[in-house]
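Given next, in structure tokens, is a single chain: the form predicted alone.
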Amino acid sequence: MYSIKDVRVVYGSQLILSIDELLFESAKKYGIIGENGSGKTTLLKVISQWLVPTHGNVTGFNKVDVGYMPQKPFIFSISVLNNVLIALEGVSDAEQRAFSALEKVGLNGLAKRRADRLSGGEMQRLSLARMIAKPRQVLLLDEPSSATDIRGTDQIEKILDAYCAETRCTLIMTTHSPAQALRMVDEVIYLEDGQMVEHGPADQVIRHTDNPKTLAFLQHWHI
């Protein structure tokens, strides 16, 4: 069990996020939705570590063991292989699960060009191959699709719906879209403003809340 408990962000005078509890179970997948500037990308990286809160306790996760991907992937002036590598330093078969991860994103025929030169969809699921290069037990994606067409990005759901049947891991995603979130995720976390207006069964916020402030974000897509 995993869990943020009573966590502000606060920058100069502004609150940016105010959470009193959030719990997350192993092996659960999650979804947190809500517009632009509702907090998303503050909460994954507070619960990455990458983020100090201003105040509150994050709990049970272990830095070692999570793997976070940011929106605009961090990608190295090196091979694409090399870009994998990195994330595989001392395992003992490392080139054997780079090439797999490459190939389990489609760019395995790529593995020697120079990953700053690729299109921004390629170097997001260049991206996503580091994070699955080894199993961790928790995935923090922030909208990991968000740079792929759509052929695309029924690839990337498909390669972590796999990977999360593997490993057993917790996936925490942000996503722009409630559909992407009906498809990935098990529970879906709704935010404004910076708090937590729902939490629940992804079926049930997305389809049968009653809550107004959802149903009024909700409502600007077709489900």
Second form
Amino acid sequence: MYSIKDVRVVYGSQLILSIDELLFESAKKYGIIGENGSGKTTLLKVISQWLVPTHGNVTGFNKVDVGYMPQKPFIFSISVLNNVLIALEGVSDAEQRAFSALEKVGLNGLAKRRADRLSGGEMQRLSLARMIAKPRQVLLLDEPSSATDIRGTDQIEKILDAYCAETRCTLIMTTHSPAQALRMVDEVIYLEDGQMVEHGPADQVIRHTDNPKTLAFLQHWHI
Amino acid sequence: MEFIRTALNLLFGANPELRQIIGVTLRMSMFSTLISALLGIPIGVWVGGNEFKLKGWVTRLMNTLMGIPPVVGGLVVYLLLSRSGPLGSLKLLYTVTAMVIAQVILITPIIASMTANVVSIRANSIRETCHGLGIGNHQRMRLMLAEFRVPFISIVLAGFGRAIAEVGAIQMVGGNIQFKTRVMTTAIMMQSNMGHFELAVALGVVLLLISFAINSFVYRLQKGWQRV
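Starting from the form predicted alone above, please write out the structure of the form predicted in complex with its partner chain.
All chains and molecules follow, beginning with the one already shown.
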């Protein structure tokens, strides 16, 4: 069980994020949804401990192997294969694992190509390959399919489904698409202006909510 | 156009003094650039690639040292190495080593500051990605050194340009001694002071040709690395 309690993030005099309590169970998949600027990315940064909150506690995540993929991950100007190998330093069968991860994301044919010359979608899949090259207990992904087309999105969703089933990791991802959350996750957290409006099973929050704020957000989506 | 003929005669003729001057110039410039790069690049990567409490102060200090007047740098080294100075027992004054020390003091802040500027543009994204992948500080430093290899060449080249063109500090600590510490710039200054302007300009052309040859070689190297 992982938790965040009384978390506040303040930039200058502006309150960016305010969450009283949020619990995450092991081996479950969570989707953080909300409009741009609602605090999705900030929440994920706090959970990943990249951002230290102004106030509050994040517990449990520091004791396990957490993988965190930012919205715009940095791709090093080395080969595609070496970009995966950097995440596997000290691992005995690193090359084999790297090739396996690249195969899963469909980039094994480009292993020797310079990674900074890939397309946006390919870079996103490469970033995902770096994440899944080894088993992790928690996977934090900030809009993992934002740079891909429909086919690429479908591919990424399948890769993540398979990885989570195989490793039984806890997945926490942000997405601007409620439809994607419905397809991928067990529970949804809806944020608005840095506050948690609703948290519950994905089907309940997205299809059967009676919360007026959630309904107002969902009316823009044809689900 | 007489000076061009003189320059070509100097460059391809059998003038032993000029060959010695070119040798000392290249040796001093290359050594001081190499040492400055070995010191300045890691310092720059560390300062530009990390967030720490005194970063603002360190950055301002590096930028200030970038503009240190060569004669001031030369004076500091002179005072350190003179017979009555704290390092006088080493008997390094009026040697090429003293000139290299003075150059390193002048060039290291330039390389460190330029490196920090280049690295800081993408440092946050790299640090966040490395944090997410569980990559430690040492591996991140290595990755940054490799990532910015192409701009680092330009930075080192700027340092070399400063080294080969320097005159004030090396005149002070090297003494412009014939067949020992005389380099192209001090030779040009001496010829100018003696009124031998044609020879001074010819030496200047030789200096430019050497600099151009080195820049062309490094440019090809840089292009090659960009293609890999």
